[in-house]
Each structure stands twice: as C-alpha cells, then as structure tokens.
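One chain comes next, on its own, written as structure tokens: the form predicted alone.
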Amino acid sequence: MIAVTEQKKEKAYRLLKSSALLQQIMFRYMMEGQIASEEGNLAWVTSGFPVEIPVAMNIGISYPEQYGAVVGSQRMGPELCGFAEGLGYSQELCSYARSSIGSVKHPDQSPLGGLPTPQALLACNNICGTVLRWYDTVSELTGAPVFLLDTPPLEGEQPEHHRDYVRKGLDKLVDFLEQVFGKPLADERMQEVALYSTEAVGLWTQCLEACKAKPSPLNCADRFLTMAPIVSLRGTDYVKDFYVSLLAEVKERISNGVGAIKEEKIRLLWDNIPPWFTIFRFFNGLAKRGVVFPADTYTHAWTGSIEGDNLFDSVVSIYSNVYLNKGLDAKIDKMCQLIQNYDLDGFIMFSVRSCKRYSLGQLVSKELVTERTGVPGVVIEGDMVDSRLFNEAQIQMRVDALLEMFA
C-alpha cells in the first residue's frame, strides 16, 4: 500500500527522457580518453581551453575540472582534497585543483580509477591563474609537458595588439602539438571541427533560450549536467546527436506547457558554479517550494561559435571574451541581461570559497544588480567540491530569507 502511494505521488520536477543519451554519449566520451592515454595521445584541458584545435588535431581530450564535478557529486572532494592537503596544499586552493591533485596521487582510491594518465597538459588562465600552477604539479607527478595560452584580463572592447598577442599564443599552440604528438594541423579538419562545435553550440543555445517560456522547460539542475558535452565534446561529430534530442525535449514540453519544476511561482537567476555534492538536494527542494531557475551564469558561459573566414580569429576573440576573462562590469550587465530577457524575480550568488576570480566581487554586484533591475538577491556561501565547506543551515536561512520577499 506505502508502495503503491508512493509511485502516484508527482515529483516537484521533473526528469528529462533524453539523460538516457547523455549517459550513454559520457561513457563514450570516457572510453575514447582512456583508450587515447594508452595509445600516447590525450592532452588534458582546462575549461576555457581552444579545445576545437587539438580535437582537429586527432588528439584525445580529458576534462579534470570536469572530473572535479564527478567527484564532487559522489562525495569524495573531502578524501581527495585531503590528500593534496597532506602533500602540503593549503585549503584555501581549488578544490578541482585539489581533488584533482589528490586523484592523480592516489587514483585507486578515486571515482573511476581518476582520469586517464595524460601526455600534454592544456591551460588557458581565461578562467582563473591557479590553472598552471596545478597543471605544473600534475606535470610533476606525471611527466607531462604543460602549455599555458596566455589571454590577458579584457576590460571593454579587445585592443588589436592583445588580439595578435594571443594569435601568436595559438601559433605557438600548434607547433607545441606537433612537437608532442607529431600530428600536423589540416585547414580542412580545422574547418570540420569548427563545424561541428558551431552546430552544437547553436543547438545549445536554442535550448537555453527556450527557458525564456513560462513555465521554463529546463531548470539550474538539467543545464548544469545537459552541459557536459558542449564542454567536454565540442567538436566531435556525435555531439550534435544529443542536442538534438535535448532540444526536442524542451521544445515538447513547451508545445504542452510543461516545466521542469511541477508548479512554477519564483523565477530566479543562478550565479556561478553548484555544489555538486547536493546539487539535486538544493534545486529539487526549491522545486518544491515552486522555485526555478531559467537561467543561470555558468551554463550561458559556452555560447561563442567559431565560425568566418579565418578561423583562428574567430577563436581569439570567443576565448578571450569568456565570461570569466571580463570585469566585474561585464558580469553586472550578463545578470541583468539574463533577469530581463528571462524575466526573473531574483537572484542566488554562489561565493565558492574555491573559485576566487569566479566570486571575487559578489557582494558589490548583488547591490549593483538590485539597483539596476528591481529585484532582490541574496549571497550564500560555500564550495563547489569540498563539502566541509557547506553549511546548510545557514544556506537554508538565506534562502529563505529571501523567499520571504515573494510572499
């Protein structure tokens, strides 16, 4: 009987029919980078990474900060940040770094056996400068050689001489994977790759666009995993397969008025990156309390398509222009943007403790933002791997703080 009126009972949100797919494109993504490492042939990358250019290069791909989210969400972050602490690594570092650190150190002990032993070490500091540093020691502990695309900090339009500064960086890019792998870069793999991200990413940004519907058929929780492959997969011919079918899903359930979260009340915007280790705990049991969440900062982050006559300008401007590459103007007039075009009621900043350049100027940009939109919005803190570093309750009373304005 307690079984059978469980199974009636409606959920607060919903799950997508198409995670399916993306477990099934994840484990490939997986395979393909072991079976890279064995033959001598993965580069890890960071996040911000020009990816499409080692990819047209034949080369495997891993993603630690990727990993890092793995991690985070089978709470191990705490164990494996451990062990880079007991190396000597202050707490105060990354917790990808340190999760990734710990995982390189003793992989018998981590999710997946950790990633593939690489042979290339990929770094661009468009996201943060704690990047070649931890790439630096993972180079100490395994013997691969690091390349670091250095993109400066872009306050306004991007000046000439700082586009052919990184231009030369990717020059430099290319002969670096030739020497390593002994592959040559192809102009007509360059524009097949290019291709193949551009499709992904505009089928991408039609999805997270179509969270403009009320109610928004994607909630913070679906984009966040629906996002690994236009991180970790762009460029490869297959991406493309699950975009499709996400796209489809969201555009179905729009055509029949469905949400992501059974009864809609509260739309708000999201601010960085999740804690991992709860993320179905924290936006599920907003869910329940008809809270959304059609838009969020992070996701939105890869949305520049490569595309025009000359390839490698297109990729000077799209990762030196990454949201993280800006200052904290830039990412006032993004969440502003994103409350009036997805017409929101408020905001959540999320200070990871982790992710200083991320975080850095959050308390400023809440005031800034209230003043210029309207609505209301609240700063919680914590991290996104290490979960000593998230106390719930006093999340759960800012939070609530803050839903009581919508009363």
Given for the second form:
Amino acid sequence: MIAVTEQKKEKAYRLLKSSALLQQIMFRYMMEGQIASEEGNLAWVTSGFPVEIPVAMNIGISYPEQYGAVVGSQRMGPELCGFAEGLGYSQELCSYARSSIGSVKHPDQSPLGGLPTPQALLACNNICGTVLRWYDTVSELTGAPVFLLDTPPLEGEQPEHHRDYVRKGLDKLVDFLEQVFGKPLADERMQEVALYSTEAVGLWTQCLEACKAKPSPLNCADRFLTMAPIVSLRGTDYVKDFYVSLLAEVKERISNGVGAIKEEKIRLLWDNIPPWFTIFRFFNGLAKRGVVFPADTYTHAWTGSIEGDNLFDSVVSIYSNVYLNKGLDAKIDKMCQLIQNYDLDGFIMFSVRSCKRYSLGQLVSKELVTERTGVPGVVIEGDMVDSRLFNEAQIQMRVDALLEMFA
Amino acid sequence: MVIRMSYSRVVEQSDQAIRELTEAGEQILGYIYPHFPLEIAMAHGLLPSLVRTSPSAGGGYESSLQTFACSLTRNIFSQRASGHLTTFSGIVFSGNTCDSLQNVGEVWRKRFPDDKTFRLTYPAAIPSESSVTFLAEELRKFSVAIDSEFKMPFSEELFKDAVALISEIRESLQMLYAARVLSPKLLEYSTLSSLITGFLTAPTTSVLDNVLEIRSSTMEDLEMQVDRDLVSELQNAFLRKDLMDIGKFDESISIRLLLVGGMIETNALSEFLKSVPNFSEDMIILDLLSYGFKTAFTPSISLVGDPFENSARAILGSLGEPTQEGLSDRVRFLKEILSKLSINGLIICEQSFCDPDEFEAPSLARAAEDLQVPSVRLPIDPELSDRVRLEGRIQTFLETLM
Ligand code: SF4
Ligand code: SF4
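Pass me the form predicted together with the partner chain as well; I've looked at the form predicted alone already.
Okay, now the whole complex, with that chain kicking things off.
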C-alpha cells in the first residue's frame, strides 16, 4: 500500500494565538455594555473621547465606531447604511455614522442586535466634526442627551487659551455625567483608571514598535483587530492582561525570526481606516505576494500617558493632540517618521470617501511624503464599511502599479 | 411700489468697486466662513470680502482634492488653481467648522505657498462664557497675525468706524428682512439678497447708501400697510431667536416658503428659483441661510470694553450653523418660524458633499413634517450642474402646494 501523506500547505500569513483571548475580552466588553444599558448606566463614546473620565465614574461604555467595524466585517454595511439613507441621510456621509443610525433604527436586522441603548452620548471632535452630527441624530432617535467635548484642531503647539477651553470642557463633562448618571468622580478612582490606561497604552506601543523588526511580527489586519481593547477598554483593569499576552507573542515571533507573513519581501505603510468588509482578503492577498504592513497611521493614534500631578491637564494634552486633530504637516511628519523608523519601501493611502477629515489632503501628502522619503506611494479610493463604494478591480490595478515599482 | 434691483448689476457693481478699491491701493482680505470678524479686519485697514463661488469655475482642483470635498471648497480651490482670486491680498480659512474647510485650508497652503493665508478657529460647542473667551483669544491672535503680515496695526478709531458702519448696514438689512415677512411683495427677495451680496463683497459706505435707499422706500411703502412697530418687534424677535411673543401671521398669500440651509449664496439661489416656471419671489417669506439671514442677524458689537471679547460675543450671538452644536435649538427655532409665520413649504438647501448640511437636512425635514409642512431637499452646487433636475423638483413641489 502506498502511504499518502497529506502535507498541509503553510499559509502566506500567520494567525495570532492571542486572538482567542481577544475574543474573550471583547465578549466581556459587549456583555458589560448590555448590562450597563439595562441598568441605565451606558454612554456611547467616540474613539478619541477621554473615556477614562466616564470609566472612573463607573459608567458603562460602548463604541459605535467599533460597532461600525463589526458591521463592515460582517458585510452588513450596504444594508444598514441603506436604512439611514431611507431616513434621509446622504450616501456621501460617513458610513460609520450611517450604519450606526441604520442599526439604531433597525436593531433586529443588525449584527449582535445593535449596540445596547445608550443613556448618554459623549462626542469629542478631536477626530472629526462628523461625530457631533452623528450623535445628534442618534440623540433624536433615542432621546439620550449629547455631550460635546470641543477640542479645536491644532496648528503646532497648543496655545494656552486652547488648553483652558478644553480644560473647562472637562469640568462641564464631569457635571454632565454627574447630572445624567448621578455618580460623582472620585480622585483615587481617576488615578487608578489613568494608571490602567497608561499601562495598556504603554504595552500597545511596545507591540507597535516591535514591528520595526524584520520580518515584522504583525501585519495590518493583526493590528486593526488587536487595537480593539485599546480603543474600547482603556482604563479597565483587565485590558492589560491582553496586551501582556500579545506583547509576549510578538516578542516570541521576533526571537524565533517568525514574521506575520510567510515571506516578507516588501514593507509598506498603510494610511487610514481599512476596508473592513474585505480586510482579510485585501491584506492576506498582498501577503501572498510578500507584502507586509509593519506600520499604519491609524493604530498608532492611541498613544500618550495620563500622568502627573494634574491628571485633567494631562487628559487635555493627550486628547487635543491626537493624530487627526493636528495639521497636515503633522500627518506628513508622522508618515515620514514611520517610513524611516520601520524601514518601509513605500505606502498605500486609502482615500476613504466617508471620512473627509482623514482623507482630504492625501493627494498632496502623497507627493510630499515621496519627496521627503524617496519611497513611492499610491492613493486608492473606497470606503471602510460601505462596500458599494469600493471598486476592487480599480484598486487592484493601482496596487499592482505600485508593486511593479519594487520588481 | 415694488422695488427691483438686478442681481447681476449689484454683483457687477461690487466687483467693480473691489477692482477700483484694489487699484486705489486698498488691501482686500478674503474669507469663506460667514461669521467673520469684519470689524477687526477693518480696524487693520483691510477690506473684508467674501470669497464667492463662481458658476463657471470648471475644474482645477483634481490633483489636490478628491471629488468628495464639498462643492463650495472645490469651486473656490478651482478658481485659485486657474489663476483667479487675484484681488485678494490674503485669505482666511476657518478652523473647527467643518472637515472640508479644515483640510482644504491646509492643502491650499501647500499648493499656493506664496499666498497669505490665515486660520481663525471657532468654538463648535454651544456658546458659553468659555467659548466667548476662546474666540476672543483667537481673534486677538488673528489680529496679531494680520499686523505682522501686512504691517497694519489695529486702530481703535478704525474699529469704531467699522462697528458703526457694519451695525447700520446689518440693522437696515434686518429691518428689510422683517418688512418682507410682513409684506413680501414690497421688496423682491432677489433685491434683498443682492444687498446682502454687496455687503458680503465689500462692506463700504456705498453699500450702506444702497441699503439705506432701499430701506427708506420700503419702509415708506410698508407704513401705508402696517404699523412700523411691528417691524421692530419682529426684528427683535429674530435677534432674540425667540418668536414666542409674536402673533401668528395671516395666510393671505397661498404659498409661503421658507429657505433653510448653510453656506449657499442667496443671490445665486434666488436667480435659480426665479427661473423655475410658476415660481414667484413673493412666495419666499424668509431664508435662514448662512450668507443671508444669519449674516444680517448678527448682533451689533458693543463699543464698551475689550473689542475682541465684544466681537466674539457678537459672532457667537448669531443663529447657530449646522457646523455647530445646538441642533435642538435650531430645530426649535425653525418650528417657531414655520408655525408663527404660517409657512406652508420648506425648501432645504444643501451644498453638495457638505457634511453639516447633509446631516442637518433630515432633522429639518422631520421638524417640518411634525407640523405638517411639506418640504423638499435641494442638493445644490455653485455650478448648478444639476439645474434641470432641481428645477423639476421645485416645480413638482410647488404643484403639491397649490
Ligand atoms: S468621519 Fe472619519 S473620523 Fe469621523 S467618525 Fe467617520 S470615519 Fe471616523
Ligand atoms: S459648504 Fe459645508 S462642507 Fe463646505 S465649507 Fe461650508 S460648511 Fe464646510
């Protein structure tokens, strides 16, 4: 008898062992959100909101943007966005907002039955102006009040009057939360939460920086998935466990010379949110061609430690200085730094039709980044959730043209 | 007497005035966001002028901006890329108002590095003492930047003159707005919007003369019909953003329209509407547009105290924009207007690809629906590229109201 040995072909990309833990903690986050909502204790927050403050006041948290990513990955974008369009919201608007509005209107037809109902909506415009208008709409649909933390965009250093203004906004936030939820903010608890947040951000930053190694231990999709806890669970005690585990795995990969993809040939920078509905197909497809993304501008946005004698002052600095709240120069500098520090060969800029704040300016920054770093880049256009706005063939053609430059 | 004034003549006049002023050595400071501190620019000896869109701007933006930048910023960028906008000595971009303008300002600086550009950042939160302080400091910073760029220091005297001039123009425009509500036939909407265009293009004494002339003839005619106090009452109610004490208006005119929206040029809109069959300007009772009502109904600046703080207070005292917090207040005011002015049709104008307009529009439409007022949405761009379809939409809308 001839023995037939089935040899399993190694995939072009490697799965993270930490994914199992990730699922567990995200499940816990969801359950906690559900319970908080039932207890009348849930706030929805934007991804750049100083969440440490409501967390320190023991208020439950849910992140609609992250839910948008879930909608996108489950390829429900067109359907849910369509519900919002039915209510009159233009297809030109942010698809996180549209899908969220759609899911509030039709939770029964939404992944996970929609996000749990909020009792307050906390928006910080340090990422864009859309979040305020999106939350205003959700407020009209749910009756939950909106709080805007206004963090005007910066040009260079933050002037004193900007700091004072944002600082006063934080005081108003505490008053608002005390009024809505009837809970005070205790100093000790704030310190504890700040410490958890700082530890988690520190670990996350180490994971990101580990990708300077060759081969890179993480690819783009890995980082986009594993950033979920840093976005949604900053300030909780259990988030640290996940990043300790992720960092250990990353270090293990580095010491064994194992990369995120099987054969790393080209190292690229990714700019902007990913197309969630095709995230694996897109990045794994490129992995098969030896393309890895050791860095991206998006997942590097969660940095900074809340520390010092005056935690609120620290909160003002960190949350005013987020990536999207700075000028084009700061974005170009960041891209150039990442290209240099991570020794990258080129870059792909995803021009997301939904997101004007992130995307307008890319045509100019592409030219300037290439001028400064000498590496080529390409701009591809589409959307992160609404797959109707994603022309795969056209994108493929542009990416191919970029890759040909490395042949 | 029905007062007529051709829009193109006013625009021509104001363009001509700008050219003459430039030739005479006047420095023109362009701005885009409507709530601009005119008086502060004038206190530096500069003439503030709205950077107007052009219906024939064509392209030119494509290598710098994606197609999803709002149509207003694309139009202005295209004009600059095609070598126009040369009368401006500098341009002011607003910060923290919308994502398009925020980014386009930055792109502009990269593409046209020799242009003198300024950034004036506005608070987005509901006006409060902290937002007044913030804006006052921004205005102070802006004043320092102008001084250092043009070597033209802030003059208290010029500031006082500017406050007097702008207040008089605004108060007259407010009166005309109120008078038109009482009797829309007295003054064509296109004439009123031409006056506003003149004001936005060059707030000069000749614009004031124009406004005063039309004000006096309009008021004379009005006095034959209604009590003058009613005009003041309505004007003050608009300034207070509260119509609670105003009695309900009669419905002698069968179609009573309200125009709402953001940064849409009123004259371009009225020119377009006039071209729609069966449309009559008398149907427009009021607009709540940024370059219209909101420009006129900005409170006057007090001359007692700090000019920057007083300017900030005045700017933040005008009716909120879709770029700002305060949707529920805007909706409340809209409902009061719909019901008190017996409006029976709402035209919601949206600049194409304008996030603030496109987010606000459904809330406005729902507010109208609550009061059983039919509404129509008008996605519009400066080139009126969809003119035929828009005309059809308005025509159908009018038919439903007849
Ligand atoms: S507009 Fe952009 S930054 Fe804002 S919520 Fe949408 S995707 Fe996020
Ligand atoms: S039209 Fe809308 S998007 Fe464009 S600059 Fe004005 S507010 Fe911004």
